[in-house]
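Here's a solo chain for you in structure tokens, the form predicted on its own.
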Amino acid sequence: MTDQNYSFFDSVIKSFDKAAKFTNWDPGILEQIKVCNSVYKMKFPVRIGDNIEVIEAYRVQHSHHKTPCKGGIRFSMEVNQDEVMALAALMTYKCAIVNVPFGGAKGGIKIDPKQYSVFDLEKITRRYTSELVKKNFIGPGTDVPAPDYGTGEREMAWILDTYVAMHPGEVDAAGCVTGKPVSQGGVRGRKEATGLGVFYGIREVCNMPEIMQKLALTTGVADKTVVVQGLGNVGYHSAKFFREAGAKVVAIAEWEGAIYSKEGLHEEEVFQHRKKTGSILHFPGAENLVMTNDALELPCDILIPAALENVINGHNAPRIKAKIIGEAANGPLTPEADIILGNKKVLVVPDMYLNAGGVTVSYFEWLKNLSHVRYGRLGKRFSENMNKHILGTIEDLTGKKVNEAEKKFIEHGADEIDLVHSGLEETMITATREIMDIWLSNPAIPDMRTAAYILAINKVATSYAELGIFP
């Protein structure tokens, strides 16, 4: 099957329309949900060395059914209006599915960050922020950016500082952006959030006996073989949590190639090898795969594409041997690949909710900023003291002693990272079950992606209806 040349936003619309047929909402409401509410394209001058460069940038607010809007900012030469609109739309649906009360947004600056000094990147980021402030496209109750491809904690700190300078005395100013350093109001657990969310979502699917039976797999994650494409933040942490849960990561792929070991790979050892040599290839005890996409076609139980868009398409989908594909990246499958894999009975767990760990923990950070108190600060010590008292009483009554390791675990009071991980786990389990309930309730629904879109449409449309916008 040959892939058609869909724009990214067209692909999102295609999936939306496919799911909308299974709902009973008024066509006007569906049209309102589909379109982007606000598209801000800007060009601004920045002095780089002895020259002045005109920088192209975007901020798209897809939906105002809930505010603030939420979505990352990416720095890439691939940034364009279509991509930013598509990613903003996916953010709306993603937030709805995981019950995060934000509208979807996305931002981008069309630059290659590797071509600029830190000083120049700071100037560009601060100027972009000031442009957003001028048009009221940023604020804790309006629009809350976050990191994305090419950005991180450093850029978010610059955005926060610029916003605060332009809003002196605003008590909730720290909530204008998430993904900040912990010292600037960030939350512990943000870095691994997306990879951990991918793990929680796939684990919940693997814990469903009826689904595993259809795939001819045993229940649970333990002993499953996993292939991970991408050793960036999301791929690294996905591999880490699967390995720690007893799965075997048999292959890891990066742009320079891929490595395979039937005995399993340790992501940190591979990461350190790449840091030392500049490549994951020639890792001790592993076999090289010179063509990185060959890893996608290896026999495995679970395939995690955690890197680029459209890596599984109409050309290679017939050769995919995985039973489950977990879309950790945004848009790793084309619509043609979806059809082919659906016919092959491969379970595709869709990106629009599976990689929602980042926005979920961003929501926790935003709440932390508005409450002005660290998670766990008020209750941690009380819980520890109470747990010690209960354990001591039980030991006195039974005359038996708990070993030191167990004692330490039982007495432990939850701190911030424990609560963040727990909240993320609850979020991903609940979302997975809600999507599965819709999918299994109607045999005509073709796949899990369509079920996820149906869930998102129902939640967003309900919000619009309850606001009374549509009499």
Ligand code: GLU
Second form
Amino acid sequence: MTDQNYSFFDSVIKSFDKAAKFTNWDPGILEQIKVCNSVYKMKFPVRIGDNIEVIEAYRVQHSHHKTPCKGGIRFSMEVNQDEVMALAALMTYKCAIVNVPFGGAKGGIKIDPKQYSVFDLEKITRRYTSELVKKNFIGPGTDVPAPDYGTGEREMAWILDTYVAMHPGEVDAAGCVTGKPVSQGGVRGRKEATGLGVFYGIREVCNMPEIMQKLALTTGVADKTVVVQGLGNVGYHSAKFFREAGAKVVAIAEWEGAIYSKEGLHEEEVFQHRKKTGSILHFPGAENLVMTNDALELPCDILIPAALENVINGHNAPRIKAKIIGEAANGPLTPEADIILGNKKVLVVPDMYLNAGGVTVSYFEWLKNLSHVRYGRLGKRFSENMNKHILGTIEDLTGKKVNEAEKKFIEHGADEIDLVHSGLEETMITATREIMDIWLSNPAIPDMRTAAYILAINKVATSYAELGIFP
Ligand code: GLU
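One more: the block was the form predicted on its own; return the form predicted together with glutamic acid (GLU).
Starting with the chain above, the whole complex follows.
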């Protein structure tokens, strides 16, 4: 089976329509959910060295059923209107599934960031932000960007600074963008959030005996073999949390090649090796796979594509040997791959819920910005004093003492990072169970992606229906 030339947005629509058949919503409401509400395509000039370059960029707001709209900004040469529209739509569904009260949006600048100096990247980012400000496409109550492929804390700090300069005195201005450095109003735990969410989601699936039985796997993530594609922020942290939970990361792939080790790889050591040598290849004790995509076809329990879209397609899907695919990236499977893997009974845990950890913690960051107080500041000391008191009373009453390590653990009051991680864990567990409940409730629902879409459609449609439509 080979892939047709299809649009990413069309494939999102296809998945949506497939799921919508299992609902009873008014066709008008379904149509309103599907379409992109606002598409802003811009071109602006930036002086790069002696030349003036015309930069192409986008911001798409897919849905306003809840505001602000939310979604990352990517820097990549692959950026085009269709892609940004598809990714914005996925954000709407993603937010709905994890109960984050935002509409979906996405932005993109069509550049290869590696070709620009930091100075030029700052100019481009600031100019893009001022274009968004001019059209009211950014603000704590309208549209809140975040990091995505090719962007990170540094770019978010530039966006914030540009926005603040154009909105002096706006008390909630820090909430105009998330994924900021902690010193600029960011929240602890945002960086690892997507990878940690991927781990929590897959762990919950692996803890479901009826699902694991169907895959002929034991329950739990310990001892599972994992292949990760992409050693960027999401891939790195996914690998880290799986390894820490006792799974074996047997292969890691990057664009220049992949490495394999039966004994398991340590993501930080691989990362340092790549930083030092400029390549993931020739990592001591590991085997090289020069064709990076070969890593996707290795036998393993869990495959985590954490790079770009369409990496598993009609061409390589028949050769995939993983039992579970955790879509850490957005859209890593083409619709053809989805069908092939469905027939092979591979469990595909879909992107728009599995990689929702990033936006979930972005929501926590936004709440922090609006409340102007760090998580844990009010309660931490109180809990610690109370825990000490309770433990002391128990020790007095029983005449026994707990050891120092245990004492420290029991007395500890929650810090910001503890609360963010626990909020994320709760979010991912609840979402996994809600999707599974839908999937298992009707044998006609073909896969987990369709179940996730049904959940998203029900939530967004309920919101539209209860919001009321203008006569
Ligand atoms: N870019 C991330 C995503 O695709 C995060 C978005 C956000 O935090 O708003 O989900």
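Remember, it's a predicted structure, so these values are computed and weren't measured experimentally. Residue numbers count along the first chain shown, from 1. Here, rigid core means the biggest group of C-alpha atoms that superpose within 1.5 Å across both forms.
Once the rigid core is overlaid between these two forms, residue 30 does not reach a Cα shift of 2 Å, moving by less than that. Comparing the forms between these two forms, the C-alpha position of residue 117 differs by 2 angstroms or more, with the core used for superposition.
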